[in-house]
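The chain below stands alone and is given as structure tokens, in the form predicted alone.
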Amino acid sequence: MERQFTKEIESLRLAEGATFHGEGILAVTKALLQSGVSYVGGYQGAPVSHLLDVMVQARDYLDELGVHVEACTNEASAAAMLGASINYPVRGAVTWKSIVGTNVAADALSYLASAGVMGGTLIVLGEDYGEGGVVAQERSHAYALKSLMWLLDPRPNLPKIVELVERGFELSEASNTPVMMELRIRACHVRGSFSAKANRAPAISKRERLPGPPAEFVYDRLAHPPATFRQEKLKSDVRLPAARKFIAEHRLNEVFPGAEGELGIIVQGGLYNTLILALRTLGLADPFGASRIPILALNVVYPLVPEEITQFCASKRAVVVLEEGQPEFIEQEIATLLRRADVQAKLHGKDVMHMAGEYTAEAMVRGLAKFLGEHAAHLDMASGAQWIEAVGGTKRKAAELLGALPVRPPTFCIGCPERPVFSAMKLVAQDIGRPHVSMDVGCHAFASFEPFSQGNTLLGYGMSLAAAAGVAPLQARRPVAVMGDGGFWHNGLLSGVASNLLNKGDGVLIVMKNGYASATGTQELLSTPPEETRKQAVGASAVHADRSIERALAGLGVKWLRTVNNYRVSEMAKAYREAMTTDEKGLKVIVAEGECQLERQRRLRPQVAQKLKRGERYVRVKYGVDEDSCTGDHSCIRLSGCPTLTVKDNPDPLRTDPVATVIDGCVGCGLCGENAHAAVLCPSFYRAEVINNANLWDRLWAKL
């Protein structure tokens, strides 16, 4: 089975008064019951995955408070979600990962953010930036700016996080302006504990239900002219204000004191555990947190409240500000506080600090100690110096050590069902030449490394197939769009099959249909087989039984249109083979279907483990290499790229080169016998049977 949240589900329940004790992203989960949110959505992916994935497993406890919960099919729909809050007094929260999420939703967010909102409303971002990041390094802060949405940057701190959430939903509707909240991966998974309060059954909900829209029609909520003038105004003469007012009187910003008053340190809230373990590395802070430098921790990044910046500088010789990615807005507008209010400490920030990537501790600690150097010479850093000398050497003899190594990028994972397919187009492409590969976000895109090295584009999730349209009218080789079945329903049905049906475009589409939105955490989608249908599927993929795929596909108009196992590489290369070269015009899709194999292993464990426990004969499919007819060419290898298809010394004394082996992890996919099958490779492969619990017939006939 899919994994279970089983313990997170009851820890929201938590009563008045117990202890939470759990990571960051469940504390914002627990935060929004208890501020009585009515209605949850969004579009899931890391950091803030497991916020959606744990509502959607507690929707029967969710469904006695009378919380609405959605899955959407994309971040867009989710921020549509919260125009329930314009007219009505409802709170609801939505969640999305960072700013590809960001963008995807900046419609929406755009006319919300214009219409303004009567209930409170929170937009929880998984900030997926820096060193664990997986998307394009920019932030969500640009659109806060633009929009005039207000963005928390809460300190990774439970009771912190917790009380932020909080204070989201009256800070909305102080001001009636939507709220973003961006937790960065460590804040996501930071772990501690919190006093828990009731959850707070929504005076509007599922239960409690509305009779019907005001008896008054508003056009001033209406987010088009000549309405939109006016909420301009609003957003800068009443909003704004309103807002800043609520964060001065509820002091969400923290002011932490030090001995070191002439000097202080302005840092976004996410980056106050790093800055801490900086300060404590040069000797500046106890164990405890208590720092010689006075600290400005910016739980709210927009807005900035001119009256707390200017009083906190007002003191001071020089300030540095501590602010991840680039452009340097919040300095900037520091700078301008400073300069309209005439205070004259020394402003710095981007000059000490690199401009673009993450704050780690060692970037923290060569940044102040440059600050430092300069404007508190008497301070004795010299741990600092030593620390960073140490981490350069360890640095140092690292490199030495692992020079030598050859480069591992990341794979898939054993037995993926899309590894053969990249297998199968790479033998085509012997003989057909290698055309353009636009690849799409997600598990596919691993193809792009070794061994198959394929992927010319990535420009977003479901876009392969639009990112494919102009190349294809300049190029004479067809080429070719992957995508998964995640982002097929996220985005590629429109923005790329019906783009490309409407402009009659003439190249091959690939869909990686394995059931889930599997890089995301296999959460379901719009084809996911019914559980029954996984549950009957012991041993054989559960994914065959949806063709919603297919009938999309047909009823846009699609009519060459192929479904293939994708194991069966020998028939992957021939229907692929067939797309390239076909007199036929028009786009071709090939649906390549297998189940996640990461889900098939988490459904057939526990009931694998229910039938050995019972002594029952259960039969396990092993690879292996026989040895002597190996040739030692590993062409095996470079075909596959399977972490279980290695190689090892040669067992024969006459012969030096190392043989092919499988070894202990094999899922019995049969993706190395199929490609040796399918490009003549050496018939060295053979398909074994492993029984547990074996019958007297399987041993009479082991004995033969």
Second form
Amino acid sequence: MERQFTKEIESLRLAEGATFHGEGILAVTKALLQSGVSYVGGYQGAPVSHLLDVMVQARDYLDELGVHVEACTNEASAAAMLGASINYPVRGAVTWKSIVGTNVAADALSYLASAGVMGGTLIVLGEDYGEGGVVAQERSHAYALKSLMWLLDPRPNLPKIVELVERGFELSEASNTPVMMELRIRACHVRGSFSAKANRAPAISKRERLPGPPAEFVYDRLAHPPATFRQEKLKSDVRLPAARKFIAEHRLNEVFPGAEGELGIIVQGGLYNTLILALRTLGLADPFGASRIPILALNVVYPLVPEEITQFCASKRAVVVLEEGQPEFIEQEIATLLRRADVQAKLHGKDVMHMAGEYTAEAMVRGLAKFLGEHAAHLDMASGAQWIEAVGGTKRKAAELLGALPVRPPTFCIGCPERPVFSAMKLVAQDIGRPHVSMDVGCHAFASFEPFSQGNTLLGYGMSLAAAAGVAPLQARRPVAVMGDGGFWHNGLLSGVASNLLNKGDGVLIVMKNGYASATGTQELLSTPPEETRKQAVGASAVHADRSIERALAGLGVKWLRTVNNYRVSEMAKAYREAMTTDEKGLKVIVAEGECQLERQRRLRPQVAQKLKRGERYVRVKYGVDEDSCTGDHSCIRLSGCPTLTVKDNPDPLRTDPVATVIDGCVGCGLCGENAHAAVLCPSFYRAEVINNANLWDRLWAKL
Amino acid sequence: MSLPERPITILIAALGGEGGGVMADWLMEAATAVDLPAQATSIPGVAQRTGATTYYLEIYPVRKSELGGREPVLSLTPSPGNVDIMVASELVEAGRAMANGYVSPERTTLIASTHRIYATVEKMQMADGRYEADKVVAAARELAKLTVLFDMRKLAEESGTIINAVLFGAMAGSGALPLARERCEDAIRKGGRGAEASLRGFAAGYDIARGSRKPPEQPAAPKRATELADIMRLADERLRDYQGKRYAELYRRRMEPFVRGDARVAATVARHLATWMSYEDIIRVADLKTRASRFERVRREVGAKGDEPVVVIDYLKPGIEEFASVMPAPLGRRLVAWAERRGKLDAYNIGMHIKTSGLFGYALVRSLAWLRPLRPSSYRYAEEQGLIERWLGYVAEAAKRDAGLAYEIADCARLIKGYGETHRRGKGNFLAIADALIENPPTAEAGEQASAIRKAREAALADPEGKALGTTLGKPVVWMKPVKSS
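What would the structure be for the form predicted in complex with the partner chain, rather than the form predicted alone?
Let us now look at the entire complex, which starts with that chain.
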């Protein structure tokens, strides 16, 4: 795993009254233990990876408590895990990145929500919406509405988040309904503190096991007809009122009073801090959140409590709903509630704010200025107008002075084993033409950026091969699907490979066998090489030691199957060209083998440091470019994009274009040399082996 | 007491692996140690790999004990016009911060390193795609309230640490941080690992921001020959070294029609002619690779210390073109023509890893350099000189009409560079422009023709795969080789 959570694991053990300092998502982790969970599961993905990663690393401590932790292979298996709470009074929590993870989990969630739960169940969603989001932009809210599951959106403040986790379990139990908690990216990574409580060892656990299944067979716990018809009624007749009662009684939503009693703002809890900044900018709030306009912060965004809404709006002329994303589910519900209760406050929301995308402070200042301009002309908001004008002026001035800046999207790491595969693909495309490339989710999606700029579709994690199923029969040229080993085990093996084989499809699949779910923090997979082999391999690739991907493919019936070392660009190009041009029908799979360079370097670095410290011989490899034979055409860069292969001023006074150069940080993966060979690029590349602590033989040899 | 209206806000723009997260930790630690309310957020995930990423902090500059239980509501997201300290670990990232409105003249102290880490789009162009970084420095002086700009990467290297320590020091030294130097240093110490080196970097950054220490010297701008006399002198040296005195004289003769003409045209022709005439064939490359100065340079570039042995392995892959290039012209021509007909130009390349630092490898490569006397009768020589004459003819012809047009044509020589496929492609682009815009120009007006040539040349350089050039020329430039039936 990419990160060691030694310190964080310590803070999970904090006793009653101690102060926890740390990230939002780790505060949630601690809160789960304080709530006495019996089991935790999930699938990694920013921004919630740390929850599961830290739990996996804290296994010893969790064993002490009797808590079971499962790193599931996808969100569907994580969601299904919550089934344990249908029949037994045990609390469970799972986590994943949303919207994508919730989509994958949706089937199990529907059944879970129908059957209802006995033990509290909490689903922690990393709401990847807006800035920094790396998946399709959609809200998780729709799932809450259609399944009648409750959705928490706490104010991004550690004590509040922790409180909502604890209350969330109680709410779940009080209403027999699974509860989701959405945490935006920055809320997951916000660093703050809260006063800890003691962890509760669960009453039913790995240490205190149940004797067996429930004594009686209860059909109504199965989400199966005819029980489902009764369950569907239960949701709205019993569970929903119970939830509303609990939310109101425990004041999960917060009202912040203000002097302008005739106006009001209803805001999703997660946006509260941004709202205060916007109000401060308009001169309507102080740094401590005291606002002139009353605020209703919804820490529970579904269900709403009708009485809370009507009470807040009753004596007001106008309210505005600040709800990020589309459609405006909350605003519509509030409109219905107000209309039914005949509350006359004028309702604003998406009419003053934009429909799609994030609500930044700038957007809120503009929206609130519109709302208040219409309903509170007496308020002085000059500071807000000045601010907006100043920001516009600065941006214009900067654009004028700077022109267009070069973009800097993320790219493959130095020495990444996936880069050579794309070099080979680019080379072959020059000969046989560009194919339709079906992309997948994972590090390899960086190939959509320069210098590779390829990919025609991206349909989700593990979906690349499935997404080419309709393309292959309609195109003269064979399409190619690229998939990581993460995606392969998550979904690709069944949705892609099995479906292709069943339908006797044609096409090419490249599986990046780097050994881990690398993009999310190098979590382990079914095909991660054994610990022992990794130790022995040190800085070399160890992934050849596990053949479960190849065995799975052969077992399903893939006939054309090649495993190729990624860094041998010529061999990769040869295999790829053959796969793309052979007359052989059926699925052709290239397993591109090369261990994630992050993991290799992590093992290597301490060993090298020790060797050097002990004065032992060590050969350091670095690649370089001869500046006098480099003509500055940069074709090597167009085939690589490695961060350490860059340009510098041309030392030749007769030339102006910069020459290529290899800077510090090169890990000596060898791609430069391989590319120079495979593409017949140029003779300027050299490999230098610097011998640290050389022995007599080295020195003698060097003299020759 | 009256409390401050707002917290101190700090936005850190860093690239993956520069320790931005550690810096945020130091700031949180230092603020928490003196009881100031503080909050930090970030957007990690894949952006942290190698792309641009940011960390954002807010510190309320009054101790919690003096707030009577009240807690400031701190923002999780930076907003334009609301940043007190903008930190950028690289110059273009500082530019990006300004473009996004995070640097305002009323409020922002901008602390940035002036070194460049080039983005892929800047590096991959055929010519020079680098962003003009001076613009960022100029904009910073205009848009920030206060700037601390120097090469912090260099300083970090000198201090044996990474850039975050220097940035932190500069931040503390700028006076914009509500934290005393000692508190910051305590936070670094508490961080443990590498604290000594970080403290050195911190102190250096602090002193420079304070003005009590000079920032590191900027490396001198590269020497460029721009005056005709300088260029011709360098060309003379270069071509004597390349092929001898008579070859250098050929250069002078070729320059004669231009030296008294338009100065810009003359300088451009002189420069390109010198590099074109010293084209990189196998003999030249072998010569350059076996010079003593080259091995010295490699040692320097890979950072070999003292007497550490360095083994140098060269990647050569000569093929039909390379062999033909040193063959007598008629023979070489026939070989290349045969290979082209069969689509076998790249089919027989021999990949070699030659240990040039070893006795055998050195002798092998050096022996190729000894073929120099045969060069004038070689196939490649005949080809290159033919094309050079053609190009010079175009320029001379155009010079009679319009100096601007002559200049644009002269600069098209820039297209021909590289080796193997890249070289063929560059040459093809040159010929495509020559055909469409020089020999068969769509317009008789010199200014229009010149501008069309410039556009086509720029398109070919920006996008060597030829799509943009095709669009500019109004017809596709197809570089895909014919599909071989297998």
